[in-house]
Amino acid sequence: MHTDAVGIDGMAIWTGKLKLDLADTYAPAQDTDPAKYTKGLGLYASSLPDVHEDIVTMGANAAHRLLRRKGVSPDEIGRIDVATESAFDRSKPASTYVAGCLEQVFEGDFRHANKGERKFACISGTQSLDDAFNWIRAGRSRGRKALVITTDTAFYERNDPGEATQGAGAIAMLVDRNPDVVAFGTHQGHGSADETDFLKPNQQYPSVDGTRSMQVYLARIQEALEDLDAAGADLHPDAHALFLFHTPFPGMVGKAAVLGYNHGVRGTEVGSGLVDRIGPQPRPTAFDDEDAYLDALKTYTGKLMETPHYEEWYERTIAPTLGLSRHVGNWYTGSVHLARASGLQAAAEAGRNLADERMLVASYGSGAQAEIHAETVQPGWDEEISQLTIDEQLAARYDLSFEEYEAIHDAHNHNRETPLSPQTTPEGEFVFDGWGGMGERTYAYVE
């Protein structure tokens, strides 16, 4: 254990309790080849919230499990940050609702914890971790811990191209000194620009330019890589046990991963071998227009992805991070943190010893910004990861028919009144149970 380190001391996951099978349920109803989802997107199923679930219940349930397991009391928490792009109040932060839920089951309260809600699309979970890290390193925590929660219900309009990527879930992370999971490094790289690729201007469902959004994602990742390189970080592919990416769907990560790999091998022996094998990387100045350059770059990266070193690197550092996402869909602010859990869980199951190994974490939020930073896996990480219950939760989900899916989608549409009975029976969890006198949502704990 490294006593000067600050990072993630523990984590817990709560998935939406309903399952939409993309191949067996969604594809037939859409008269679509299932391979469009399973191979094209790399997704098999979505986790969706039951009628008594929302961003508060999922976040509070994940946090409850985490604090109970770690033996942490409310007075040990100095800040609670909720990262979400599914907020339902423009003033009162979701963290206050979450704290109110937790105070129903814990002795004491969070009266002296600084509470907030962060928004920058999917990157705000990482920004909240940055805030917690800085707060502790600045000496303002007074020995207390930070609770960071990512929680989202990623719904799209019916028949929107993004509908198949929907998902719902929460991840609670405890940030402290002497962490048991990962320690944060000080090097960061950012890429940011004013973009309108994905946004929700006073609306529940996003407006998305899908093609543009993918281009912006890759452009910001490339900029963040360059910035991190300038900060002095080691980006060689063989220097990291895992490389986590924001995962709107697993198929997208392959496009970003090749950027990370290509940047990391520049000027190395591996890079020289690639030049001998597939030629030099195309440069924009060698082409008359951007389309010709992009076509050449696509051809080049396609060849690069077929080289043995890349294939081995991808299977070792990228593929393990995608396992959970394939079965739950996009969790927006939580997706890159789900990739962390997935990669570490896969490593533990494979018997890999990752203690003191480094990981790169590439986060992204539309609008648009990317951040890449390094983390070091801590001794004892595998014991912490072994206590995640996500596999059991996934197996226990209620498998929706398509008609039931349509009804639950309507029930979560803010513009509709759709009374619907729950498909699951709450037990040992927080639930949404109605409305207060000022139009606020109210919550209760069900034993």
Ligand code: COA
The other form holds:
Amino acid sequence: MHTDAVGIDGMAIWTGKLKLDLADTYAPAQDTDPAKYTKGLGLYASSLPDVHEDIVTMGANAAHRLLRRKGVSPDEIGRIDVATESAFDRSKPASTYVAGCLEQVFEGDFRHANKGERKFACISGTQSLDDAFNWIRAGRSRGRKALVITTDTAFYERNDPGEATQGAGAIAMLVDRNPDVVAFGTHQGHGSADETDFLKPNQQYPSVDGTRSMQVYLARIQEALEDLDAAGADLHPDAHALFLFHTPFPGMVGKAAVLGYNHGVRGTEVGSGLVDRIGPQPRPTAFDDEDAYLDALKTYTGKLMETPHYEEWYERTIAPTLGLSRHVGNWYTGSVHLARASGLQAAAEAGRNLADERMLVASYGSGAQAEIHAETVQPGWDEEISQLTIDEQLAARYDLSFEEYEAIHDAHNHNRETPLSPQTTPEGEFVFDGWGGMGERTYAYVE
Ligand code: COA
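Let's compare: the form predicted alone is above, so bring in the form predicted together with the ligand.
Expanding to the full complex; the earlier chain stays at the top.
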């Protein structure tokens, strides 16, 4: 029994019901080598929302599935936090819409649940889990559970370099004492700075400096590693069964993983072996200009990634966390939580016993902040993970032609009135079905 443990007791995933194949459909239309997406970014497809889907329907559908499966009723939920960077209202939080949807299908209501919406780019899902953990640990929950939902429609402007990394989906997570999936550790490391790498100043599509956003991601992760180290956490790569990162696209994680590994082996036997094998890491002070330093760092990193210990560590600890992302794209707030689901699902399929093993979770949000914490996998995790129906959902997506993709992108553009028929037939799910008298979006449950 882990009586003090607080963490994720169950999760459910809802993918947008449409698929854009990057190699077969997007690359030819862009006149681009498909390998840029499949090998360079590490992505095969994006999940996109059908016309009746949005952040509320996807979040409510994931939550509905989770609460039904866990047999949880509305009066057992003490808070509902929705994390999103795709909000369509500057005042009314998406969690009120989600609760309204759920109240259409459950007995009882969420009248006494504290509801909110969290914003800090892709890191706000992790911040919502933090809030839930603190609420329970502070003794304010009265035995009730927290429902945390990440939900995003990650559209970019047409022909923006980010277009290839789009995605749409939601993850609902139940946070409770004695959790069945993972328990959160108390140590945290943060790296945070005022940056303008990616933002949406009152606009639907992001303004992005893609190259800068990758540099900022790595800088904040490095700071968070140092902060977590200072907090006394064990960061040795061999101390963790999985290391999850925010995954805007798998190629980004390939770059971040090296930082995590390099930091973790510093001052250890593995670190000394590394110096013997490939020499010490270049230091900026040893170079006259920054370009020469960056070139030397790239060469060093390339050599490190080819060492047998790194390759074995990457295959065991990082690669399993990327499987789902490759087929759905960037789910913004959900991306690091999808990495958790992916890593645990792959571990279960490989017959690994992860009970009581530790994982490191590195979250990141542009603007910019990174946070890293440890989690301990709980006995019973594999039973929970076996209930995810994500593979079936991915297989059932409607595969868009490029012309259909263009029409869907237009249909979701807030500045256009582009009526379009859905590509899929809703069944047993919430749908967006129109507008109310005060400009609110309205939702119905389709049996
Ligand atoms: N075969 C194999 N790899 C290829 C390739 C090919 N034919 N063509 C390109 N690549 C590789 C590139 O070398 C590069 O890899 P590297 O970074 O390891 O060198 C990768 O594919 C991407 O190519 P690039 O030309 O840099 O892509 P881009 O300029 O179109 O945009 C992003 C890439 C990430 C900047 C863009 O997708 C973006 O803006 N995304 C949104 C912001 C984001 O996700 N930021 C991440 C931090 S949150």
